[in-house]
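Have a look below at one chain only, the form predicted on its own, in structure tokens format.
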Amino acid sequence: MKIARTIEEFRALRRELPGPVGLFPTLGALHEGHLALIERARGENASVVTSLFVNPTQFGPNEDFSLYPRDEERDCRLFREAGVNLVFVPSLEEMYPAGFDVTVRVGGVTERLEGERRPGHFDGVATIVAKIFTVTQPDRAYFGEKDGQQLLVIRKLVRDLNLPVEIVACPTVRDPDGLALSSRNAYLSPEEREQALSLSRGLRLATKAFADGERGADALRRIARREIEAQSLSDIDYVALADAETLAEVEGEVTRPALLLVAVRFGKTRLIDNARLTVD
């Protein structure tokens, strides 16, 4: 595996890679979610690289860009483990140089939820992923369908562009007991974590409803509500059932393809989760 910490250094070593490519890009902080989407990615290419870089322009003011995990060492021996071929580490002015001024802008799916509650938030989601892809090349691009409205986004910022790069969407991976992989689990304590529980819970829930014949969406909406307001740490956020290519909040029944969105406050840590619910 090897190392590329500018992108000259990277588009040089990239030449060298057979194709087709695979892409998985990471903030860091690996965990099995991550390593699933590189094992995916190893299945379906030649060869696959990474990037690794904390992007700032993602995060809030009042966000945890400061305090999000770094250990580039560990993440880039997990790296090496899993077979990646060759890693891009920018630093913050290889990636935003003095004078930049550019921002890519994805409307309609970014202007509900957590683009509401995070202004800016998909902005700098949209124009990292296009720098990243204008400098990796990928054939295809590995993303976890846990953030399911970013995925939305960066589909969207790949049709609407005409980009060369087939967007792969992953399952969520999940503990045993069902809590979706997230970088920021670590922040919960021990009781956090338990009641956090309940937004998988809630979900399953409201799934299974919608299985057995439920189509109404309040009626979904609070059957997941139900379950994780029961929980006394829960601070929610929004529990959303939109649908699952514009993210309009679906009113009456449902009638197409949806998803069901919750984000949800444990103490500080504020975890997203989401399921599918498909029309026959």
Ligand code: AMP
The other form holds:
Amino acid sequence: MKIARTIEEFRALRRELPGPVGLFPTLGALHEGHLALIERARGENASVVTSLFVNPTQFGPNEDFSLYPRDEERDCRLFREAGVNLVFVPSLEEMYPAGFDVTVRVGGVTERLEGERRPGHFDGVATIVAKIFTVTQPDRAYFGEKDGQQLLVIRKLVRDLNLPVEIVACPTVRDPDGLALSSRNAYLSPEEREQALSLSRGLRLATKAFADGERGADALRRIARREIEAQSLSDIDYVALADAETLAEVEGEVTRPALLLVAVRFGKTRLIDNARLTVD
Ligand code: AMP
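Let's see the other form, the form predicted together with the named molecule, since the form predicted on its own is already up.
Expanding to the full complex; the earlier chain stays at the top.
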């Protein structure tokens, strides 16, 4: 496995890789969820490249940019063990040199939920992903359904800019007890972690009710919310049931594919999770 720290270095090494090339971009602090995406990329491509970069522009001023867990040595060891061919580990200056002044802004699907609560977050995501695509030139790029809204933003970015890359969505990987794996889970105290299981429980209960025939959007939101609200340490940011394509909130009955999305704080840690409701 080779490690490139500059765009020039990366491009030279990238040219030698047999295609198709699969990309897995990450902030790092790797867990099994990340590794599942890499494994998928390995199975579907001749070469796998990753980018490892804690992108400051997608963090708000009061968010955890400086605290975000960083361990390049461990992440690179795991990349190597997972069979990654080439890693792009740029510095801040490499990605945002003096005078850098472009923002890629995706409309529509960015307006609500995470976009509303985290102003500028998706501008940061879209801009860095566009840059990373330009540098790495992948045939396919792998993203997790765990970040459901982000996936819609990336799809829109690729569609509207005609970027020549196929976006591959990968299912959310969970701990055996249901908690969606996240680098931020490391911040949780044992008690917070226990209570955080209510996210996946709430989503599961609502999904089950949906499978059993419940179509009322209010009722489905209520089922998930009740489970999470019952936890003494939970502070709900939103429980939303939104159209799976436009992310518009569903009123009345669910008649098209929808996403049930939750964002909840436990102490200082903000967790997100979602489940897909598919109409037959
Ligand atoms: P991150 O570096 O944690 O922002 O995530 C990098 C990629 O991994 C994103 O596409 C995430 O959606 C994906 N990812 C993170 N956690 C999970 C998980 N538990 N299951 C599947 N994909 C995940």
